[in-house]
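This document starts with one chain, in the form predicted on its own, laid out as structure tokens.
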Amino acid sequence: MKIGLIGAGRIGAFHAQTLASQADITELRIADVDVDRAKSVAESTGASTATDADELVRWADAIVIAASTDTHADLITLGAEAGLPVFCEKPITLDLETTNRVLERVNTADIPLQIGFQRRFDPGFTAARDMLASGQLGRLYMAKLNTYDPEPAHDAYIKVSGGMFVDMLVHDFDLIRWVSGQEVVEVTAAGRALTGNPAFEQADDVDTAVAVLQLADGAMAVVSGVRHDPRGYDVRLEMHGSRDAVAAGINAQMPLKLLDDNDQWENGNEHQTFLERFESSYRQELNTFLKVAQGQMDSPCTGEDAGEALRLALVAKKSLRERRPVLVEEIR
């Protein structure tokens, strides 16, 4: 297969390494608005470069989009119009109207689309999902999900990110749908700007937030997020059911100081970035996309999945703004 990679920033460079190591890929070409950056990544991975995305879609058998968020909609549409399988980092867009318009083009073109929610490929989260689906956990009572960043993104990004729920906690909204196999019917959210960075208030955003979700069968989920964790990058999941209780993400690299006689975890090896925490998951999702692109399996994370996660994030924003529980059906 000939794969075109659009975007050579931090995640794009990481994806280039993964793609370059795959036996199924005969050639990899990279395009980026920063030509020098594309050349640098290409040289480090044995790939070649393309002038732009238009050139890539005319050449490639499938494309991987790791460019900036504001380009995703146009690039997915470009791939769809060329009849190519597309992998794109989340989100499709920051609003549902544009998201739905892109998905209409994708469905009309009948091409496979996989969105990059890499947590679906984390072994611990996968095991929790399998245990619930098999009945080992019994009836789900409560799930707890948290995402804590080591430090906020730069101020310019905060302004265009879509906000904490849309940019950061959307991963948790996707994960709870996937792990539980249920839809969320109601969201109650709260949040504050506590880190002292004025960029959040200037963007009408928060840096510390929580959302309580009611699932279709009455089970509850609590999603919490913090933009600044001085110990590192912390993503965890707990699931409490009628037969068992499990947790994923609790290990020696968890950036949390334990106070209950667990000095053996004080090893200074805590996760500091999302790439460290989910390195194997990122690789696995791209390996899976190659199977999707070759028609060996359906997309494990569709555009519709991404749309539903975005809808939950927007419902949470509405709840935060209006200070009330919001039914998901209020946002179509």
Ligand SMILES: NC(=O)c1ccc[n+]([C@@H]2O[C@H](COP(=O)([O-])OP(=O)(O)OC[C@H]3O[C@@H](n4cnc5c(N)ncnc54)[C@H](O)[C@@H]3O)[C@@H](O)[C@H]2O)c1
Given for the second form:
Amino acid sequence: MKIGLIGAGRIGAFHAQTLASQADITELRIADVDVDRAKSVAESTGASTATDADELVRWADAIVIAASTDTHADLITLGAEAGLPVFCEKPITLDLETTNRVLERVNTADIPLQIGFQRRFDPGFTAARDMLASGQLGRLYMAKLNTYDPEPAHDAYIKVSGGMFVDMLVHDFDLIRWVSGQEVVEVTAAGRALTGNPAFEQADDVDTAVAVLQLADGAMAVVSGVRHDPRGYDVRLEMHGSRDAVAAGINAQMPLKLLDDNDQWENGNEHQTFLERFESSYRQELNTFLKVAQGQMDSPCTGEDAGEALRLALVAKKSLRERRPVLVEEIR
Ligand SMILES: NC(=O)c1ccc[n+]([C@@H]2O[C@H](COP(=O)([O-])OP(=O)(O)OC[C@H]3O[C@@H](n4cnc5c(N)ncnc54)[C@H](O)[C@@H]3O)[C@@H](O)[C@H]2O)c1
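Taking the form predicted on its own as the starting point, write out the structure of the form predicted together with the ligand.
So here's everything in the complex, that chain up top.
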């Protein structure tokens, strides 16, 4: 299979390594508006370069989009119109109208689209989902999800990110739907700017936030996030049910000092970046995409899933602004 990779930045360079190591891929070509970046990633992975995305879609059997967020809608549409299977990093875009427009094009073209919510490929989260689905956890009472970033992104990024819920906690909103197999019906959110970085207030954004979610069957979930964690990158999930309680993300690399007789965890080996924390998940999602692209399975994370996660993030944003619980159906 010939794969075209569009975007060779932080995540694109990582995806290039995974793609280059796949036996199913006969040739990898990379395009980036930063030509030197494309060249450097191509050299380090044995790939070649293309002038732009148009050239890639004329040549490739499938495309992987890892360019900046503001390009995703157009690039997915370009891939769809060429009839190619598309993998695209999250998000499709930052608003629901554009998301729906893109999904119409995708559905009309009838191409497979997989969005990069890599947490669906994390072994611990997968085990939690399987245990709930098989009945081992019993009835779900409560789920707790958190995402703590080591450092806020740079100021220019904060300005255009869409805000804490849309940019960062959207992963948790996708995860709760996937892991519970349920839709969220109501969100109550709160948040503050506490890290001292004025860029958050200037962008009408927060850096410390929580959202309380009501699931369709009445179960509760709490999503929390902080943009600054001095210990590292911390993403965890807890699920408490009527028959068992489980957690994923609690291991020797968890960036949290445990105060109860756990000296062995003080190993200085805490996860510092999302690439470290989810390395195997990022690899697994692309391996899966190759199967999707070859028609061996359906997309495990569709554009519609991405649209729903975005909707929950926008509902949380509305709840924060209006200081009230917001029904998910209020935003369509
Ligand atoms: N799933 C995840 O956990 C995860 C993690 C990081 C980033 N992302 C997403 O991946 C995307 C890229 O993020 P990043 O951190 O790698 O950003 P980045 O800024 O490091 O890289 C983006 C690259 O896209 C290139 N680019 C911009 N417009 C282009 C175009 N029209 N054609 C080709 N290349 C173009 C830029 O030159 C740059 O090299 C973002 O949408 C982000 O939300 C997802």
